[in-house]
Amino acid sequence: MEDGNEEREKLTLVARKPCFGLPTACPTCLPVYVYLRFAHLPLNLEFNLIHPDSDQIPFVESGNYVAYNNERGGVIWSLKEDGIVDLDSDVRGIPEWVSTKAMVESWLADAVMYELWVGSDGKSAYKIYYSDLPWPIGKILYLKQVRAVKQLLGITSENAERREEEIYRRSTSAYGALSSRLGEESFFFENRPTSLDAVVLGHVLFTLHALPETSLLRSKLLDHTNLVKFAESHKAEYIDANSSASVPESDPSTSASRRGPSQWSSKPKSKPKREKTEEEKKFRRRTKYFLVTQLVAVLVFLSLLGGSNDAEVELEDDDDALNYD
């Protein structure tokens, strides 16, 4: 990049909104945020509330440069390959580092996806992705995503119990391996942060704070106190210390976490009413257009779903999913 220092000052991460005491409650966005914090880069954090099903989010902008989540190997991979920031230059040739990161990005990512969309009441997923949309659109998009996640994880009515057992068995093995590798160190390799540390920290914080108290994955994680300590200490250093500069004060979702050893507490600050700018008015109009198109897409989806003979989707699955509100 030209004029690297000037470009870095313009670095912006566009993520999903904060809640549960996290700067962004999206399990895909949070590791990217942590990675940039590990790099000590000046960072602006912005939130996209109207595209809950966009696979481009998160994305990073810097001048004319943009790295999207759904391009190449994701945002972190693009930032490394394009010379923006690379924390892995000294470890990418270590086989154990490569295999450990692959394990986290597959086994633990699948476990979070399962709990968020299939193995829970759906309240966390709704709050993160759909709570800013009109109720019927948010609910239908939620059910659509549940269906998509089941297909992605290969879950059917015939193998649901076996797949659940396999997902939790792998997550248990992953936590054990990570705990043994970390020991009493501050980071997993070379005593300094890498993208592996960012991905693990994002996963642990999301699991501890965004998943419900009844989460089986959360209970398995809590068995490994050094992983919990790893997350809490780095959260205090890299996230809480920068929260006032990175999270807009006017966002109502920045309330305290529901739980955690530190028991944070904060109150959202109110702002005086003011006249809307022309840019805000344009944004509202665009939001209305987006909601209209989403409604049309939902109606088309329902019409197709109604005519489907897919035997794998049972009525009782939909009944369970509706219990999240």
Second form
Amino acid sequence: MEDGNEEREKLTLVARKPCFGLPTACPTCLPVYVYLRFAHLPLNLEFNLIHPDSDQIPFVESGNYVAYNNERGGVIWSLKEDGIVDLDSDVRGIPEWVSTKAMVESWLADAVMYELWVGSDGKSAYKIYYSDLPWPIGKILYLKQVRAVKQLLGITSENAERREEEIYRRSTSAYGALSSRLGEESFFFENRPTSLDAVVLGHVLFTLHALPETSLLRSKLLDHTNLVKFAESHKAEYIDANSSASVPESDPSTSASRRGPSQWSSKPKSKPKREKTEEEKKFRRRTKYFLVTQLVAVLVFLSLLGGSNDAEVELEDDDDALNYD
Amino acid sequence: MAVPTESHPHLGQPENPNLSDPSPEPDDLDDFEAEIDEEDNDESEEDDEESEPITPEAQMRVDRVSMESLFKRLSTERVPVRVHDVLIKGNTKTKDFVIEAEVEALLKNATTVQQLLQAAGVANARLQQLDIFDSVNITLDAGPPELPGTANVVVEVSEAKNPLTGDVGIFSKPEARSWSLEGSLKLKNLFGYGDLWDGSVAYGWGQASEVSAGVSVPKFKALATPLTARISLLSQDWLKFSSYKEKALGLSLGLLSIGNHDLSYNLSWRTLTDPSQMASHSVRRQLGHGLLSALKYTFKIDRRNSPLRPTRGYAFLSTTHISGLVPDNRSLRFIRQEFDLRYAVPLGFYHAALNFGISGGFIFPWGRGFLNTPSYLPERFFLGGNSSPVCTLRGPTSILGFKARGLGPAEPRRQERGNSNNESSDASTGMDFIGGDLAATAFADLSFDLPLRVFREAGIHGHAFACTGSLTKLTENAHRELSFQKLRESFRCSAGFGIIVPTKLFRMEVNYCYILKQHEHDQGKTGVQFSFSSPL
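Rather than the form predicted on its own that you just supplied, could I have the structure of the form predicted in complex with its partner chain?
And the full complex, kicking off with our chain again.
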């Protein structure tokens, strides 16, 4: 019991499950993990596999102290307020830092959310969030989450294409801005890691490793090689060096973690998808017309048959009479 | 001639007196046969009554004499009879086999008239119990004239005119673990299979609420046992005690219900959340979704003379709960066993009785890595609460004197960083009771009548009691540190006396409890307390 208490006193981050070669594969948990790694704090990493729809995760606990993600602006802000760790003390006053952070936390976060739940086939999302829940629960929660994301992003059946274009356009300009801000440096501001670096690193690692190769967002990111290099070098230094047993290579099918920057490939298939939806719509319209005509024909036939019933009966009688003859 | 009314049998003509008949009195038998001959002659000549030269008064006298001798015979001898056919009338919607299944075997097994009358009474009661008929009449009639010694039974039912009934009441439901105010609508016999559909809404004492709908079918085709199915959405609030809220969407099927045995299957989706964000460490680790697929077997014997104030008899209840019956190893897997034993001894004076009881239970997970996984939090045992252990047969749950969930393993809740200087302000309320894996309770209760007659007539009586209980953790390797010494030290005790007021719906007690022994974080309070229990 005493060992357990000592364990509980250490700083523990509870996040979602690790996969795709990342210590935690959830896009909200990964930046927090990276931030704590930047701060060189001794960290325990634990996982919650059964509560995918909770906004309390990720949370940091130490003894009886807990910093939830849905309080006071997030875990990173709570850690600063409670005096545990603060990497942004020098840069918080720089307006460019503030606006870059705001851009990343709104445009790029929306883009990742869109790509994960709406834009792709959902296999990545299923693997990260629902693979440890029994099938019926996982399926129902996934469908609920897709609907919630569409509501959050303001996507309806009428404006779906327009919103998608807008989201991709914004992410393209965000990547361009980040790339030019970073240049050849290793950090964005003052050559030191800040929470902005943690958030960007988390986003880039997630987009490169967890999204499928057909993802449009991923292919847009691959256009900016300095961002990819930034991600790969910091991953090697801060994450893989500390990982030891906490990052299981449990997925033999994705060998993404072994690739270097020159080996990233992308197969965007957005255009064929758009044509397909138009074809689908035409097909559905034609099917509807066909079914309606069939129904009308059946109704007409029945009404004619009902009217001419007597005539047919007489015909039969005549036939019988003929037979008897 | 006087045709017998519905409750009187009319025998077919016995041509050959039964040789196995124990003591036939020849005179009576000859008279009887002669009278029956006359009556049969009367029956065959339906059209021509006036050919018989008997006055109406004489006819009545003859009939009365024959009836009297018939009754005399029925009361003294075993009059053999065989049931030829069971006719069912009056059922427009109900399927024939539903009624036949309840009564046919019973009636056809009767070999004498007395047995037949008894069987008819039992069959009537069974049909009334189906709760789908307004009235049931069973008539015994003569069999076909060519088959002597036979009788036909006519079952006439009148189906309920209004299939929809509503009900509001206070009940105790095992799912809610406390009792509740419930409103329900019942739809009877919708498909003619004797099916009862009901939908109900219940609001419970411990901030529990439930919406459910169910169907029960008494006998479906060849199955010998009634089937029930129920879908329910249950939500319970334990924030004050254990910092979590529980929501369960479940389907339960009653598979077998024969005699003392009961087997049911339950499939439910459970979600634990913590909107207060103050949960302790163990509770935080258990928040989330889970799938429970479990079989529950209950064995119950209750031979006490009264569930509200038992003075004689014993009762035994054993419940076994095995969960994790789907091949998916991500569902919740545990075994839970609890039992209750009660014994009441009458003492002879002042209507006094001594009641003893002992209850125990344990829960343990199974499956891969079961030695290191914690047990499922809502299914653990929690002791405390204000229900009397004398009436309630629900496993180890109650010790008088302690608040609900007021004893056992407890963990400190989350502490705000800013309040780390004011530790004392949070100390008393900042504990979550997380329940235990091994529970045991025992009690002794002496109940007696009060000297005033007005109390005795109202059923108000007094009692003195002593209870003890213990709750310990077994999982996550805690069982290695458990020794006999530690187990003995983990027992808490309380004693007291009080007055019991039984009402039609529940049993109310006013008790003075004195806590003899409690542990550091337990919430036992010495003083006057009210306690409510219902005998279900």
